[in-house]
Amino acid sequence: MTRKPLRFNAFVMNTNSHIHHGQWQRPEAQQTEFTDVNTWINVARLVEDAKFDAMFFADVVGHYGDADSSYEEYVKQGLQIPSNDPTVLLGALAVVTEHIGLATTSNVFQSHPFQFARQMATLDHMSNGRIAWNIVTGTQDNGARNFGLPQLTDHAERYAWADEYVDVLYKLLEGSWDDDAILKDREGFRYSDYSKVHKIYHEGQRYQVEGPLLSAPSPQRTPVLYQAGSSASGRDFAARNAEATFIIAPSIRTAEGLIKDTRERAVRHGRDAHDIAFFQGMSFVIGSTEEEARAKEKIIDENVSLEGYAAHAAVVDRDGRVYPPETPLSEVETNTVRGFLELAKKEITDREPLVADLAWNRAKANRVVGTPEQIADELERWQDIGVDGINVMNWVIPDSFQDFADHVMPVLRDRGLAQSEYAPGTLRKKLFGHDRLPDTHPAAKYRGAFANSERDPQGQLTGASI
């Protein structure tokens, strides 16, 4: 069977403790030095040499847990606090790399869409078209309060907000400038053609944006669009907008269902079912033998912070204190992780499940342990149900990525499961074969839509073909 290459992202965060809590205590862990730009330059060069497709930066804009309660545990563990802005960091990485994609996460309420569109266009110019955006709507009340909101808006309302947000971006990035607007005509003293630069006059529930975008079209115009929501609203938003979806499904069967449902939704929205690529999050423990891999896993487990995983899952009491690991789940009162609680209760039937069981479930989720050949076998099984790529989640930086690059990637290449060289062009070209969003994407309707737009004396928009 001939297989097509899987795509690989290095899944990271500009912080001390991202997904796997407690591992930063290990002496070889360099994520403690996340404020040093050289930490990230070294990782970027490592994964680019290994022919990863992208570095994917997660982000949050507030601490986890109840906004009105203690956040001591998060600060103590360095659990996504402190953290630095990944979008700023991409500017540095863009100029020390040549091929690898650079993806940032930005919440729809943390940056005005005009400002964000300008940032994305600037980074896309700097990187020669290698920028991606992970669209998120927020999960922390504290994050919402940091931007003047009393709390997170209702889940469905957050996606309505995201709909308008991306609509403004599409208008600015796809419709504000014609492709041939830039002239650089020295003799005629015209840098740009005024007739081909347009105001968008957006007026919506949350935003009023006149335009035009100050940045001229970048190589991709719109960054590659990632999205990570798995709820019904999230899947529907992805079906309309996303080019790549990040999932952390607990099983192949669950992933298959999520992928099938989202692809069907995409078709209902007028897109091709395969316009969206699916990336599964996984962590790897690699050994030359299975025994060696299990020995490495033992070191990982010895450094697991059960309190860290419980805090990340928001298994906290009304005062924000993390429930002790020995607490029975029947005594846990929470509105944030009911699904995880029910799962733990179903898995453990011979005794009362504890907070420690829930934490261990999180620590071991999506963990693949074995030889490079065994790992390749497992990845083939995920590809067979529709997974297009893997978000490689590290234990320690940079060793987790170095081990994967040195030992797993060669086996994957031998099986046709990983690329040997980068294709030329933009990130979108590398991933999907074209530089621009396809005509089936909702952003495409704004191309040329504002060529004759203007305001009449009553302030009404005229001439726009939308």
The other form holds:
Protein chains: 2
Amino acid sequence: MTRKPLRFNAFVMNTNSHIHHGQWQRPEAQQTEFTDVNTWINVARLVEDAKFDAMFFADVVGHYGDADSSYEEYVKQGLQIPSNDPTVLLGALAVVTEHIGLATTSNVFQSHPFQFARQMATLDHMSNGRIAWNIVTGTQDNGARNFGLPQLTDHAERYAWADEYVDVLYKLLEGSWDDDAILKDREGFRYSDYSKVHKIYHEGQRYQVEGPLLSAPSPQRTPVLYQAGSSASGRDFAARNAEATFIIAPSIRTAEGLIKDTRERAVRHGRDAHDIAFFQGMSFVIGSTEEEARAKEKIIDENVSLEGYAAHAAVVDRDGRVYPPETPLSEVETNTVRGFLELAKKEITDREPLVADLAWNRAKANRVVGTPEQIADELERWQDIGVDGINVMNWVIPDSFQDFADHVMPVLRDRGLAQSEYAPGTLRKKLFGHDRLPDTHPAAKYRGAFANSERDPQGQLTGASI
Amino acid sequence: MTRKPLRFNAFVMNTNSHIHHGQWQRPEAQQTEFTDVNTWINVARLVEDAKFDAMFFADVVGHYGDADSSYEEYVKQGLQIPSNDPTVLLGALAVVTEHIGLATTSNVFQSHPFQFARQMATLDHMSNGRIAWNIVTGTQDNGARNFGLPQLTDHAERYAWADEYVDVLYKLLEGSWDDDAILKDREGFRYSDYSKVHKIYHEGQRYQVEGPLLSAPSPQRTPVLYQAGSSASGRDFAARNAEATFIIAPSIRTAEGLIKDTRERAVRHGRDAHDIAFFQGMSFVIGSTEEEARAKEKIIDENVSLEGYAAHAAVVDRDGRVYPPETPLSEVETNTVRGFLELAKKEITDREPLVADLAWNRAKANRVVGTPEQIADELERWQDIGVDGINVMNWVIPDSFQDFADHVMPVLRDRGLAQSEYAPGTLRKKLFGHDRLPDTHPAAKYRGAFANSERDPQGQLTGASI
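Provide the structure of the form predicted in complex with a further copy of the same chain, given the form predicted on its own shown above.
Zooming out: every chain and molecule, the one shown earlier first.
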């Protein structure tokens, strides 16, 4: 059976300790040098050589944990703090790569949609259409307070906010410049055709945006849309808007259910079930023999910081101190802990589950250990239930990506499970066969919609065909 | 007499028609390709080879003219619309250059100060300390409306806003991380020292920002601060905050007065008179003989779009239509026109001044035509009254910069008027001899000020030593 290629993203963050905590202490770990742009240029070139589809930057805008408590553990571990902005970094990566997609993360309160639309359009021009955006709504109260909000708004309200935010972006990116608006006509002295540039007069709950977008139309217009929420409202938002969804399902069965549910929601919203690609997050330990892989795993485990995983999961006391690993989880009251206990009760039956169990669970989650052939076998099982791609998470940078590129990719290619060459064109074209969002996407309705738009005496939009 | 080198910036904008309108129609003009990042990479490398000090990107966030009227002329001419974001472009230029400074423009309502501080810090890391920021408060009502404001706030209020905005930036960039906070201590497993990372708890009129800044301390911390306002409140803001001021004085005498006044204001604010460098905007027409220069000037003048200069100066009727060049200025009622008539009454005495006169005045303003030696003579005169540097404005990209680099720079170097090599270090070090803002700058008071900061039960900052 010939396989369809899986998609591969390098899932990283412009920080020291992103997902796998403690590994930075290894001498070969270069994530400690995240402020040096060459660290990221090296990774970008390496994964482009290996024909990865994209380099995907996660981000946060505040520290984890209770905003009123100590955040010492995060600072001590360099655990997502300090961290640098991913969006301006993409400007550099756009010009040192040629084919690979470049995804940034930005939340709805950190950047005004007019500013964000223009930065995305500019990057899309700079990269010849290789930009993606991971839509997030914020996860930390400290992040909210950095932007003048007393705390994170509740989950449903965050998605209502996201709905308006993407709506403004779609109007600006899809609706304000017609395709043939740019003329560059030197003889006729017309750079652009005014009849094809439109104000959008957005008047909403949170935003009033007149337009037009200042940027000329970029190759993809709207960047490729990633989204990672797995709650019901998150899935519904993804079903309506996302082109790629990032999941970290604890098992193939869970992934299957999640994918099926989200695809069904997409169809209910008038989209095609396969308008959304699903990327599962995974970490790999690769050996030429299983023994070699296990020996490498031993080094990884020796460097695991249980405190780091516990802190990342907000398993902290009221003063923000991480519970020691030997603390019984019965003494810890959080949603994360309750969720873990539910999952763990089948596996840990002979003793009381500890903070260390939760931390180890995270350190080992979606970890695949083995030879390249064994890893390929495992990836086939994920593909079989509908996973389209893998977000590869590193232990150390760049070696985790180098190992995957050197040893796993060739085996995957032999099976047809990884691409041998890049398809030409924009990131969306490479992933889905078209440069622009399909007509079934909610952004598409704004194309041409503002051709006769005006502001009426009350300041409201009139004459638009939405 | 041995001269001190003048500073040189390439003054550009990520658009088609920035300052000199009509020139884009010339076949050699590559500013039409502003969306192609290679256009800017080429300019950056060219001016870096020529030892320019910085590449300075102007910007706007809306179209010129009345926000309720037609903006056809701007779109037709590609006059600052379309235009792309300069900040993400600097990400690319940071990694294709090594020495040259990179200045972006961003106004106080387009980007939240927490987001902006992090993007600046990230770029400062990426460039090894070569970033500058041109502080602006907005100039177009349409720009304000793109960000949810009904119109531009008035001038004094805009500067009050800017005061708070830079205050938040200073707290984040100078006060939230101590110099030795980053340890990268693998053996001791401490990436950063928590005792040296501080929340800022800013509570102001427009912003509430908890902090800390997420970015690790960058080489310059606060980017080099440019400012361009020439009103009294603008000068006062510059006197307190700016390290470099961009002026477009119509004459040496005017420049002299403006420089003297601003330096005196700086001293009144406790700063050194020479903590602020003055850059005059100028355009050059260069020939190996004066005749050749005049012939080149003829081509420039043949390509001048009087409508473009008039539109840029907002000499438009109530429907937003540019007045035809032959329109008597007495029929046009704007502040710009009144200002021009005041200046022109000595020169145009035999007839009624026309829109064309105002447009030609702008097309010819600060234009220096001649041999490299004549240009050097003229630059000496500007230096003599206190100008520190020149913002070189282009007719066509890249030829205007190439001509200046090839023909004028060698003559300037012979006279000591231009540097032959870059000084090592950050942009601020190159310009002023130090990496960080001096102690007399208002940002300096936040260094170490938040070491014992806390939020009191009312949510206010307490324990800071400001």
